[in-house]
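Only one chain is included here, represented as C-alpha cells and corresponding to the form predicted alone.
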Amino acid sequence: MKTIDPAQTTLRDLSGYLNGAIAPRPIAFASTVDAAGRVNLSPFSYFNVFGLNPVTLVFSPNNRARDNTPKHTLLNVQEVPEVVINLLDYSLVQQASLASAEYPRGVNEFVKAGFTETPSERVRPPRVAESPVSFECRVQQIIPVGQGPGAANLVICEVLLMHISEKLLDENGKIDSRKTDWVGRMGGEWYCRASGNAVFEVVRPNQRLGIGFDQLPEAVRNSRILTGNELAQLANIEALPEQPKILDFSRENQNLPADADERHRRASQFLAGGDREKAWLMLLA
C-alpha cells in the first residue's frame, strides 16, 4: 500500500489521490444570483444528500487551489441564500464543463453554455431547464473549514421544492434507475456513465436477517471460486434451504458435477442471473 500524508503532499497531488479514489462524485450543477440579480451556474463534484427531515444537500465551491480566490458562486450565496442544485445526466455533460470555465464574475454561464433559465417558484436563481432534476434550495449555514487555498466551504441547502423529469418515473411515479443516464466525476478529466449494464442492483438486508458468513458451510464460506460479492449474497438468505427442497433439485437434475468447483461454477452462474435458490440448492444437492 502507498501511504499519503496530507501535510506531506502538495495541494496538487492531493487533488489527484482524493479525486480519483473518492469517486465516482454525484454532481451538483449550481445556479445561483447576486445581490444585483446577475446569474452564476457552475458544477461541483464536492456534493451529495445528507438529510430527508429537512431535505439536506451539502456542496463545497473550495477556495481556488492556485490563488485562494473565492469562487463566484459562494461570493453568490453569500449575497443571494438561494441556490438551484440540477443534476446532470451523459446528455449535458460536455455542456456543463463549458460552463465550469472561469469566466468573469457577471458573465451567464447559461448562455455561454447553451442552457436554458426557467423559473423558480420558491427562489431567485433560475432553473435548467434542460436538467432532468433540479432541487429549488434555501442556504441555511455556510460553514468555511480552514483558510488556505482548496480549503472547503460547506454550503448546506434545505430543499424546498423538487422537480423531475416525467420521463425518469416508472408506473408508481417513481424514479426508475433503469431510466437514469446519470454521470459521475473521477479523478482528472475522467467522468463515468451510470446506465445500461453499470447498473445494478444489491438486495439489501431487511428485519429477516440474513444468515451470515459465519453460517456458510465451511466448503462455501473457502470456496476457491465464488467471490465475496458472490459469498454475501448466498449469507443474504434467511435460511438454508430445506432437505425436501434439495432432493426434489438432485432428482431433477440427475447429472449434477460431483466436482466441487464445478458446483461452484455453475452456483455462480446462477447468482449472475439472479436466482440465488438454486445457486444454494447446487451447492447443497
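Starting from the form predicted alone above, please write out the structure of the form predicted together with a further copy of the same chain.
No partners, no molecules, just the chain.
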C-alpha cells in the first residue's frame, strides 16, 4: 500500500487520487438562475442523495482549485436559493461535458450545449427537457467546509418535486434498473456506463441473519478454490442443511468426488447457478 498524507500533497495530486478512488460518482446536472434570471447549467459529480425525510440531495460547487474563485452555480444559489438537479444518461454525456466548459457568467449553457429549457413548476430555474429524471429543489442551506482552493461548499437541497421519464418505469410504476442507462464519473476523463453487462444483482442478507464467516467449517473457510464472494454467499445462509438432507444428497449422488478441491469446484458451479443449498450439500455430503 502507498500511504498519502493530504497535508504533504498538492491539490492537483489529491484530486487525482480522490477522483480515481471514489468512483463511480453520480452526476448532478444543475440548473440555476442569478438574481437577474440568467440561466446556468453545469455538471457536478461531488453529489449524491442523502436523506428521505425530507428528500435531501447534496452537491458541492467547490472553490476553483486554480484561483480560489467561486463557480457561477454557487453564486447563483447564493442569490436565488433554488436549483433543478437533472440526471444524465449515456445519450447526454458529451453535451453535458460541453456544458462544463468555463463560459463567462451569464452565458446560458442550455444554448451552448444544445439542451431544451422546460419551465419548472415550483422553482425559477428551468429543467432540462432531455433528462430522464429531474428534481426541483429549494436550497435549504449552504455549508462551506474548509477554505481556499478546492474547499467544499455543501449545497443542501430539499426536493419539492421529481419528474421521471416513463421509459425508466416497470409495469408497477417503479424504476427498473435494467431500463436506466446512467453514467457515473471516474478519475481523469473516464466515465462508467451503468447498463448492460456492467449491471449485476447481489441478493440482500436474509432477514434471519446469515451464519457469518466465523461459522463456516474450517475446510470451507480455508478453501483453495472458493473466492471471498463465494464464501460470503455460503455464509449468508441462516443455518447449515440438516443431517437427513445431507444423507439424502449422498444417496442420490453416488459418485461424489473424493477430492476436496473438486467438491469446491462443483459447489462453486452451484453458486454460479444460484443454488446455494446444493452448493452446501456438495460441500458437506
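Positions refer to the first chain, counted from 1. We call the rigid core the largest set of C-alpha positions that still match within 1.5 Å between the two forms. In this text the structure is predicted, and so the values were computed from the model without any measurement.
A.B. asks: Is the C-alpha displacement of Asp13 equal to or greater than 2 Å between these two forms once the rigid core has been superposed?
C.D. replies: After core superposition, the displacement of the Asp13 C-alpha between these two forms stays below 2 Å, so no.
A.B. asks: Inspect the rigid-core superposition and answer whether the C-alpha of Gly228 shifts by 2 angstroms or more between these two forms.
C.D. replies: No, because once the rigid core is superposed, the C-alpha of Gly228 moves less than 2 Å between these two forms.
A.B. asks: Core aligned, does the CA of Arg276 move at least 2 Å between these two forms?
C.D. replies: Yes; Arg276 is a residue whose C-alpha shifts (by 2 Å or more) between these two forms when the cores are overlaid.
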